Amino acid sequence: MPTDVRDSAFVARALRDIALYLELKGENAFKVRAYNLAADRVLAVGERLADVVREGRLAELPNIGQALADKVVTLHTRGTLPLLEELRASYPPAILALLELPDLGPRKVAALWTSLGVGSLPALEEALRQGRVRGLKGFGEKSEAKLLAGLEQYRSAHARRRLGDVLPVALALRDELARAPGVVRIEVAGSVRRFCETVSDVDVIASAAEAAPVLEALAQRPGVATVLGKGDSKCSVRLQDGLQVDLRVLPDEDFATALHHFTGSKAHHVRLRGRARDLGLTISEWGVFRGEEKLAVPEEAALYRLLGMAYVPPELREDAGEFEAALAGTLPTDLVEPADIQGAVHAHTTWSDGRASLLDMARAAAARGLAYLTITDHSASAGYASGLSAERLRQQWQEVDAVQAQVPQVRLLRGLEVDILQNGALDLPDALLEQLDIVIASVHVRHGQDADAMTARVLRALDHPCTDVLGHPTGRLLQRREPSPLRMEEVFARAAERGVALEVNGNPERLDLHAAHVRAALSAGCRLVAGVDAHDTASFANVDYAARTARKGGARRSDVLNTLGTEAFLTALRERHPRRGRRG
């Protein structure tokens, strides 16, 4: 079995099944939270798995004992374990999507099942079309109404995938692909090329002398379960969890071409036709040609040359303004790349709601070679992520100082990521944020306020003197939770206006603010930071997301703070922004 099914993510989606399977068998919540505590430290040890399997360390993590620590290396080097086979076995191969609908828990879904044999959404949605649901205890009409609506619901979200749980298959998909027998070049195409926050399916171009090797690696490898269509040139399959992957391989020489023809998007490729047209060229996946000459193409940036524009990254390939830019020479050529960015902006450690330690962080965020962390755990009216008082505020900051001591290669900044309160206020006594170096301001509850209230709120919380960078400016979380109604327009002036920077957050269930958002904001005169929103030291990943997303809605590197170092960081939050007090 190949290693990719192997890494930290892996082995903690089987933990956390072993739990809801658990959960269906109605064992106790104390076994349960076991199995999900264990995946917390594995996606916390990250890209360090094999190392900590191989050295025998596994049972010294917390939550992690010798028992938990063998399941882990058997599911590690085996890519399964008994206990998980056997409980699959015990269930319907489909029983666990029910878990994914409002209101359906493991109780509800286990009466469903021993009641009704339902272990499907498909056999859900026939009981509940037959009324067959509303007689069970603990249903009735109102939850079969609620349930058909979350079926709905749950379609609807479930169409396109995110972006950062397509992303890593589809890297990993291309990296395996290029070792096959005879591979020129490689590259993923489509949206995920133009990093979009959804996407459908993934497309994959290569360049070589024979495509039926190629071909043939992808319709073998383990993980497929269907093989759609396979011709000459394409292979179509879908992977075990029903994401579909096209594969096209072409002569090198056709290579950039069908790249960019398979990159997209279809809006952008309409304008370049109609340039193409007007320098009497012809354009399509299969080259550029004047009349019946096909023109080299050798790379993508060839291409805009022959139509005498400069080049468009994937990123910007909407036909939001991009071509008239290209074609004027006044597209950016400084875009923020992820490379640029020198300090993690916004990161939790087990303060709050991390799952790493501050020390653990402090030396991941050294082991990527980055400048400067943030230290910004939850405040204290931040309940559900144990957030910091006054007082254990205070006693973080000697720990901050006692690290700093051990891992002097990144500075360590003191922050907060404070809560808005309801009416606008921000959670702590000025007199304690005023010490901090940097404070973000965030919504995390009561998003169901309407416009004028939600946009209120925000703007109070912009003009308070202590906010250095608004936190996932919406609140949004991708097929999760629309974004709040703010009147975003109003957000951008007064942020533009009080010099309180806006954060493009990497999380990869977020990316908020999205990128038509960015653009408006870098319009209204805002300044960004490319925040991780880390909780574990694998979610310093995060910094791509966040460098990509803001890069995608125009960014240049001088637009993103935190492309600057340490020092110049810090007086760029406070020329615009000064605050009483800030410590030196």
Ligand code: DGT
Second form
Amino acid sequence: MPTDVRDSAFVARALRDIALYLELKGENAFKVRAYNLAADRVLAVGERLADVVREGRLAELPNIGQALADKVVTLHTRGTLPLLEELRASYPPAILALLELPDLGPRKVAALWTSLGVGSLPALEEALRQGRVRGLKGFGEKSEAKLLAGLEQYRSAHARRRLGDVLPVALALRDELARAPGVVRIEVAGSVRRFCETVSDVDVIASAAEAAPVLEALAQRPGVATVLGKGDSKCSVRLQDGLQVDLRVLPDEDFATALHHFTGSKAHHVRLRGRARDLGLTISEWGVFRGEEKLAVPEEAALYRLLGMAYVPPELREDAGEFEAALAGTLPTDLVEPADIQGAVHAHTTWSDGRASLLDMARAAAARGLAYLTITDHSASAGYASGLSAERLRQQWQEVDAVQAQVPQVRLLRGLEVDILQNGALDLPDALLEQLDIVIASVHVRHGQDADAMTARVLRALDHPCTDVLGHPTGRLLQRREPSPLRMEEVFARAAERGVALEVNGNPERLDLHAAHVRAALSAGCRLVAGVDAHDTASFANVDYAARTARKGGARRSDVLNTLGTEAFLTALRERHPRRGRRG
Ligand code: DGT
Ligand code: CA
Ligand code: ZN
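Any chance you could show the form predicted together with 2'-deoxyguanosine-5'-triphosphate after that form predicted alone?
Below is the entire complex, every chain and molecule, led by the chain shown above.
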């Protein structure tokens, strides 16, 4: 962990954890209180903690004696403390989460642990369902019911959700609130704006001369189940499906700094605050200040200009190298965006497991203004998806030609999403694959192979002269299936060597490659395609997810092959197979 992450919030959190553990152990209340008070002091010192530590002035603060001051210094500089490690080691790692349930205090949690061995939320749920808790001293049937309800509440409040399930809701909410009385500007902030693959809630920032009518519009909105809190400038609600929405409304002059602050990430902000300090500025949720003077920040770009750095797009604000690049002026200005995508790559039809006919898919692609569409149904071994035999694939080409005549606006490319068999061979004969415009090779079954077998399998597929694209490379399904145990560095190196493009699959349940993999693939020299993995006409919207995931990984327009027009795209694919006798 870089030292600047151990800010006052980090140290205070550690001190509070120590207090919680001491309570679990039944230590005396004064000792517990001392750690909690120290946490308050450290938080109050805020960003000056580093200075106070350096100047040895901690023990001068009220409620912090020399012994505690030493502990704060250790936490600040090393990130942990022998005492904390010792306490952590004597309990299961997830035990503190139990203390967040409404009806559980330290004494009860300690009883659950010592009597029942319950040290986590799932263990508690199991014990409750087995009726083991009600017999415990201090617990009855009533508290059993209360705890089960509390668990449910905790879960819906803490569950991370897939971006694909939240983004449409967030954008609809934004557009609706944009029509509330007096709204000047409004934007979704937080992890949704950064295009994180899972998010915990929706943060919305708006500007208006008067906040009350805008806050009221959210509180009154149909679909809101509970108003969690409402103040002068903020309203938090829970929607019927459990999703939390926080809305802040400010005067327009504060909009950009608030939007920036609540977009995060915290890690990105830590870097910016360090830079601001070097320039004699301070940045907070309230604005950018030089001493007492508040500087004008009409839009986010102005904030970065004040810091003497290039504008960092929200997707990149993760402290993944963007800070240094923006400072050095090397941040790409041609990062890929959805509008750059010219062709829909990776589409299924009713010929395999798609839900729309080839004709409907072609019409939908044309309606979205796409220049080309790759028809890539599954291959025969994908029995689960009615994959195409060699015979049926040839039949499909006749329909491709017929539909092409009917929908001349979009160029239809003959393709296949061919299964990578267990041994790494491709499912259909080379003689057939050679006649295709595009071959996407994907793993669909036997995800359970070990790292050696899976890596060898995929490397062999990359070596196949007909493979143009490796489809959804890791096979993960967000929150449902772990990525396969592939050694990604080897895959990236081989793909780069062979010129095989890696798919950034835009199905919101996949997002595969994810942003960090995109970054690694690009530094290995790989080319990408932004894939829609369309199984119906609505899933052309996956272009956005694919392009923005690639963008989050730092991909430039030129890194993504389907930003090219039809002929250039085909040429780019053929660069890999000069020998291949393609049609046309
Ligand atoms: P999430 O909600 O877990 O998916 O992720 P975020 O990034 O949306 O986190 P959230 O909703 O807690 O806060 C939104 C942004 O607000 C966050 O990215 C940075 C800013 N923020 C919130 N709390 C703090 C804080 O305690 N310190 C700093 N520096 N920034 C904060
Ligand atoms: Ca958030
Ligand atoms: Zn697939």
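Positions refer to the first chain, counted from 1. The shown structure was predicted, so the numbers you read here are calculated from the model rather than taken from an experiment. The term rigid core refers to the most C-alpha atoms you can superpose between the two forms while keeping them within 1.5 Å.
Relative to the superposed core, F195 undergoes a C-alpha shift smaller than 2 Å between the two forms. Fitting the two forms on the rigid core leaves the C-alpha of N63 displaced by at least 2 angstroms between the two forms.
Core-superposed comparison between the two forms: the CA of C526 stays below a 2 Å shift.
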